[in-house]
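Just the one chain here, the form predicted on its own, laid out as structure tokens.
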Amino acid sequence: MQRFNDLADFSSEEIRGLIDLARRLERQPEPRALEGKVLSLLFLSPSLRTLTSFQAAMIRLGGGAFVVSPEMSIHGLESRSGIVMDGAAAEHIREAVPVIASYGDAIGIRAFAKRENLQADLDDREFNEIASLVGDKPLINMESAINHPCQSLADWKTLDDFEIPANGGRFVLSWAYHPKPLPLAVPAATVHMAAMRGMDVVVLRPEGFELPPAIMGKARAAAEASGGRVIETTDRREAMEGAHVIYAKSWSSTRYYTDRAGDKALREQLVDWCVDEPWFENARPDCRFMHCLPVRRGVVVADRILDGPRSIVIREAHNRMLVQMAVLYRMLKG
């Protein structure tokens, strides 16, 4: 494995065998499987599942890592093209980016989406630009404007451990009301996931957040190639009808993708999409909740459910060392 940037560059089968050597490498630990191996880690967002779990996924595989960081480790780093560097910044991604990969066998790097140009997000621009300069070392990607394969590797295993059906499961994705207007990275890999492992799929959301046209047809052609199905509705008590799992996650107003005031204003109208437990009326009596986390209690999610029975966030977070675990073992070792 050289990449690991998107579910959709594999094969259902390739991504459930490496659901099973998660789970092999759990109950079967190799603590020297990687020994002498070196991750490099390049964190442009900041983290905190992200970093850790993939530091203890190499340490629990005999390897080592580290990470580097503009609030941590360096002056400033600049990723614009032909700019004068006469400001903060004292290092350019280009000779930064080729450096930081040249000290480890394989390199992860995090960088959120900047909110300044929607089909540019869409594109993943930035983030294809920094992982041209790697060369031939294998790449992760921990999370870019777009994507993030992680955490949707770690919800299909979480949705497998909880024996959540995959054909015929009801995957309700719903938006949550946040005071910030947050990527489409997360929403957009978590649809494809649900949609990819062949769920009904049921985008809950208000007016002016919907998902980009983009990010709906790639779901719904997972969707058609798995036998499952895609819809988006405003209509809880719809959405929720017969769900087998919640997945909570705030998303910027694609209405106003650019305009923050304008996103701003219409998301103060929506505070009441908080997930409580009235959420649940038309749901199966066993329907669970999931978020990535971090979440905001009282905000995104009452503390009720976030500490009840029907969540299983911490087993979700746990489940992103396992499966990077997995994809470690497989791009390093083979």
Contents of the next structure:
Amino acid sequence: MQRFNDLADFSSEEIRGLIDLARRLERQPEPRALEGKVLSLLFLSPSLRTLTSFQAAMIRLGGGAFVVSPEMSIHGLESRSGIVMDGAAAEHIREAVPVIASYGDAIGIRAFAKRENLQADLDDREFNEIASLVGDKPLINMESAINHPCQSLADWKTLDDFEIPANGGRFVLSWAYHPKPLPLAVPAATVHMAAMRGMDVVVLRPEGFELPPAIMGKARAAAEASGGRVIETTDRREAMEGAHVIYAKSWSSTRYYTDRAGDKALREQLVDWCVDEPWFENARPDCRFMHCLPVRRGVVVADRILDGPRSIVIREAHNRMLVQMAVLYRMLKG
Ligand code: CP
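Could you switch over to the form predicted together with ligand CP, since the one displayed so far is the form predicted on its own?
Every chain and every other molecule in the complex is listed next, the one we just looked at coming first.
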């Protein structure tokens, strides 16, 4: 495997193969499988799970990893093209990225959306530009403007772990309130993952938070191939009818994507979009709650849901390490 950038680059069978490998490595550890191998990790955006789970995954397979991020005592990084570097930044990513890549056997990169231009983010322009600098090094997308494949692979495994049906299972991806406008990467990756898994997918969101046609079209194409279905609604009761799982996530208003004041004014009216027990009234009694984390308690979801039997978020986060071990194994062991 040379790139792990998008679940859409793989067949469903290949995804299931990676999940089977993750299970095997959990059951039968291979602590020397990647002996001598080094993973470079470039974090241009913050993280807890991705940062630690990749390091833990490499250690468990006998290899090592190093992290570079702007918060460390590195030179200030410039990413704009064609700029005269007479300001604070001392180094351009055009040199920094190939150097970092050259020290490892594979590289993981995280670069969140800048949210300055919706089309640029939908096209993943910044990530693709950085990715073009790694040469022939195997590359892992650790969350870009529009994708989070490691999260989606872990989420697929989590759904399997809890025996949530693939074909016929109802998966509700719900927008939730958050004081800040967050990127589209997780909702885009999640709706596609659930559709590719063959689920009956409902995107539940308020007016003004529609997922762009490019995201919905990709998910619908995956559903067509898998026998699943994707619909979008503003009606919570309709969405939750018979739901097996609700996956909460906040994202930016796509109506006011680059208009911070417009987004703020709209989202401030939506503080009641906090997942709580009444949401589950007409869902299946065992309906589960998922979230990629980090999550704001009492804002995105009530404590009693997060701390109660519906929540599978800790297993979901643990699965990040297991599936990334499988990706690294395929990438670095061959
Ligand atoms: N879910 C996720 O990617 O978590 P971090 O942002 O903490 O890495």
